[in-house]
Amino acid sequence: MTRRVRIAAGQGFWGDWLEAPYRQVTGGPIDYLMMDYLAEVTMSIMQKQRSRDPSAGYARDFVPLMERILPLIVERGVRVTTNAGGVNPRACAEALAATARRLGLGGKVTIGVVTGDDLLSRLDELLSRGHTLTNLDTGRPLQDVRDRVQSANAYLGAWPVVDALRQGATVVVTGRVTDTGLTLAPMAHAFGWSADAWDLLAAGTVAGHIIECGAQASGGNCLIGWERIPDLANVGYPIVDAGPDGTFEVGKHPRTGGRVTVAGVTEQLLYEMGDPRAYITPDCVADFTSIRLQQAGRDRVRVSGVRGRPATDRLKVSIAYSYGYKAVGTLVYAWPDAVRKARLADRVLRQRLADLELQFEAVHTELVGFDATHGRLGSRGVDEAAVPEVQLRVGVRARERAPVERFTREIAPLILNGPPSVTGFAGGRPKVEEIVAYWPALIDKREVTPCVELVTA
C-alpha cells in the first residue's frame, strides 16, 4: 500500500489560469495532477459545439496544455486525472494521443476513457419507462421541455477513474464525473479503498471538494485578510498530501504567492455546501461537521475526522435546455448628476420600449457603481451627486428573438437623444444571446452504466 499521495489542482473550471498545471508538475514533488473543468452550463455549451463538429465537445484548450507538460509528466511519473472531455471524452482522448506521438511519447502515455454519463440519445427511452426527471426546484416533469433540451448527464463517481487507473492509464479524461471525484479516485486507487469505506470516501471527497476550485483554496477569491495575502500574482495552487487513514493536509509548492489557512480552508469548504449534515456525492455522503481542521505550519492545513455515510441509491443528472433570448446593453454617464442621468436614461428606454409594444419576460436595470451589487442596500445613506460616474446597464430577456433584436438598437441612440454626458457605449451594440437553463434531476444508478477504455499513444 502507498504510505502519502500528493494531489495538486491544475484546473478549477474551464478559463482557469494556463500557467497553474505547468506550475504544480515543476514546482515540487506530486503524484497526481487533477483538473477540472466542467460546470452545468459548459456542458450545453460543448454539445452546441458538437453538434457543429463531431470532433469537438470538449475542453480545446486541455490538448495544448498537455502538449507543454506531457513530457515532464511521463519523466516524473505523474498521472492526470480530468473531466475536460466534456460531452465528447472520446475526441478529447484521441486528440491528446496524436500529441503524445507527435511529442515522440508513442507506447509512454495510456488514456483512460470514462464515458456512460451521456443520456441525451436516452431521454425518450427514459422517460417512456416512467423515468420522469423531475425538476429538483420546481416539481415539473422534463416532458414540459424536451423539445428544448440541449444536454443531459448522470454526474459519475469516482469508481470508473478508479478502474481506469488500475489499468495503468496515466491520463485519465472523462465527461461528468463529479468535481470532488477527480480527487477522491486517486486517493481510493493508491490505498486501496473499498466502496464502502464510508468514511476514508467522504475523506476524500472533503479533499477533493477543498481543491476542486483551484487557487480559491489558496488565497484566490479570499474574503478573509484578502489584502494580506501576500503575491498572488505567483500564487499556488493548492496539493492535498494524504494518508490511507483518510487524514490529509492542504499546502502548496514552497516559494509560491498566496496562502493556506484555517480559514481559507474554511471558505471553500461552504462553497456550494448546502446541508453541511449531508454533502450527496455518488460515492458517499459526506458529514461536514465533523471535519476538522488544524494549522499544521505555514501554509499547511491538517484535515481529520471525517465521517461518511452510504450512498444514496440515485445520480444527479444535469439537463441543460434553451429558455429563450436576452441581451445586455450598457452605457456610462459622468458627473454631474450622474445618478439622476442614468435613471432618466432607464425611464427614457423603457418608454420606448412599451411605444414599441415589444413582449418582453423581464427588464432589468443596474447603476453599475451605485446599486449593482448589493442593490438599495448598497445605496442606502451615499450622496447621490457626489457619484463620480455610473455604468447603466439594462439586460431584457423574452422567449422570442424579435423583440430582443430590437431592444439591441434602442441603446445606441440616447449617446445622442438622451441625457448628456455619455463617456463609454461599453462593448458596441448589444448582442443577442440564446438562454440556455438550468434543470436539476435524479435518475435510478441503475440506469446508468460507465464504461472505462484506453487509448495508446
The other form holds:
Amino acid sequence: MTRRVRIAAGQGFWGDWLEAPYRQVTGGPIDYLMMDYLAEVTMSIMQKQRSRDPSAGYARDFVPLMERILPLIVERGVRVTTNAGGVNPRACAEALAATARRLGLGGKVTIGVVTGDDLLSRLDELLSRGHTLTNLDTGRPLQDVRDRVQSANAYLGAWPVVDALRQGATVVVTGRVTDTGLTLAPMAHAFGWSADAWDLLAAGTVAGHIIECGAQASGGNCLIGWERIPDLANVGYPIVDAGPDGTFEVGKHPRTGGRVTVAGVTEQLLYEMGDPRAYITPDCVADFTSIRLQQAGRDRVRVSGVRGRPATDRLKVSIAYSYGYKAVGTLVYAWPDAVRKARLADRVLRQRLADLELQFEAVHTELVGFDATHGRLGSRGVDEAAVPEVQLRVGVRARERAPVERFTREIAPLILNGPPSVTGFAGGRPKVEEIVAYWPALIDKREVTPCVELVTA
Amino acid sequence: MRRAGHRVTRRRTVELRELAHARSGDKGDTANVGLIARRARDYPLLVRQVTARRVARHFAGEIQGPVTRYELPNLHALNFLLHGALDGGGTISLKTDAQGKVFSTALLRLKIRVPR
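The structure above corresponds to the form predicted on its own; please give the structure of the form predicted in complex with the partner chain next.
Let's see the whole complex now, leading with the same chain.
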C-alpha cells in the first residue's frame, strides 16, 4: 500500500490563476494535480456553448493549460483529476488527446472520461416515472419550469474517478463530479479505501473541501492578519499530504507566497458551509464538528479526527433553467453632495421607468462607495456630505426582455438631463443579460449510472 | 469593585472583529458566515452573545428570511445561515455582493460586551 499521497490544487474555479497548475507541477514533488472548474451555473453556460457547437461545452482553457504542463506531468508521473469536462467530457478528452499527440506524447497519456451525470435527455422519462425533482429551496416541482430547462446534471462522487485511476488513467476528465470527489478519489485509490470506510471517506472529503477553492486555503481571501500574509503575488496553492489512516497535512511548496495556518484553514472549512454535522456528498456524510486542526510547522496544518456517516441514497441534481433578463447601469457622482445627487438621479430614473409603465420583478439601487457592500450597516453614521464620490448602480430584472432593454436606454440621458457632477459612462449602454437560474433537486442514486471510458492519445 | 460580596465586572463594548474573524459565501439565496474566535478562550463569549436572534436583529432590513446558527466548538467557530440574503442569489441577484462574500465583515461590525 502507498504510504503517502500528495494532491495539489491547481484551479479553484473556471477562470482561476493560469500560473497555479504550472507552479504546482514544477515547485516540488506532487502525485496528483486536482483542478476544479465547475460552479453551480457553469454547466448551463457550457450547455449553451455545446448547443451552438457540438464540440464545445467544456472548460476550453483547460486544454492550452494542459499543453504547457503535459510533458512535465508525463515525465514526473503526476496524474490529474479534473471536472473541466463540463457537459462534454468526451470532446474535452479528445481535444486533450490531440494536444498530447502534437506534443509527441502519443501512447504516453491515457485519459479517463467520466460521464453519466447528464440527465437532460432523460428528464421527461424521469418526470413521467414520478421523480418530481422538487426544488430544494422553494419546494416547487420541476414541471413548473420544465420547458425552460437548459441543463440537468447529477453530482457524481469519487468512485467513478477511482475507477478511471484504477484502469490506469493519467488524466481523469469528468462532467459534474463533486469538487471534493476530485481530491477524495486519489486518496481512496492510492490507499485502497473501501466504499463503506465512512471516516476515511469523510477525511478525504474534508481534504477536498479545504483545497477545492485553491489559494483560499493558503492565504488568498484570508481575513485574519491579511496585511501580514507574505508575497501574495507568488501565492502557493495548497497541497494535501495524506496518509492511509485519513489524517493529512495541508501545506504548499517551499519558496512560495501565502500562508497556511490553523486560522486560515478554519476560514476555508467554514466557507459555503451549511449544517456542519452533515456535509452531504455522494460518497459519505462528513461531520465537520469532528475535525481537529493543529499547526504542525511553518505553513503546515495537520488535520485529524474526521468522522463520517453512511452516504445517503440520493444524489443532488443541478438543473439550470431560463429565468428572465437583467441589466445593471452605473453612473458616478462627485463631491459635493455626491450621495444626495445619486439618490436624486435614482428617483428620477425610477419615475421615468414608472411613467413608461415598464414592469420589473425587481429594481435594485446601490450607492457603491456608500452602501453597496454592507447596506445600512455600513452607511449609517457616515457624514454623507463629506463622501468624495459614489457610483450609482441600478439593476433591473424582468421575465421579459423588452422592459430590460428599454431600461438600458434610460441611463445615459441622466448625464445631460439629471442631477449635476456626473461622470463615468465610458462603458456605454448597459448590456441585457439572460438569467439562467439554478434549480437544486435530489434524485434516487439508482437512477444514475456513472460511466468510465479510456481514451489513449 | 466589590459590593455586598459580589464582584462586579466592569465591561466595555468592542466591535466583534476584535474577537473574531470570518469568511462568508453562498448557497442559493442563503448567505453563510463562518465566525471564528481569534483566541479559543473567547469562544464561550461568542456562543453567549452572538446568538441567532442577535444576528437576525443586526441584519434586520438587509435580509428577508430567518437566521440559523450552528456551533463548531472544535474549531472555536459558529456558522450562521442568513436566509433570503441575496436577492434570489446566484445569477438572479442584482446585488453587487450576489454571492454573499462580504457578509463576513458586515457581521464583524456587531458590538460585543467584554470584561474590561
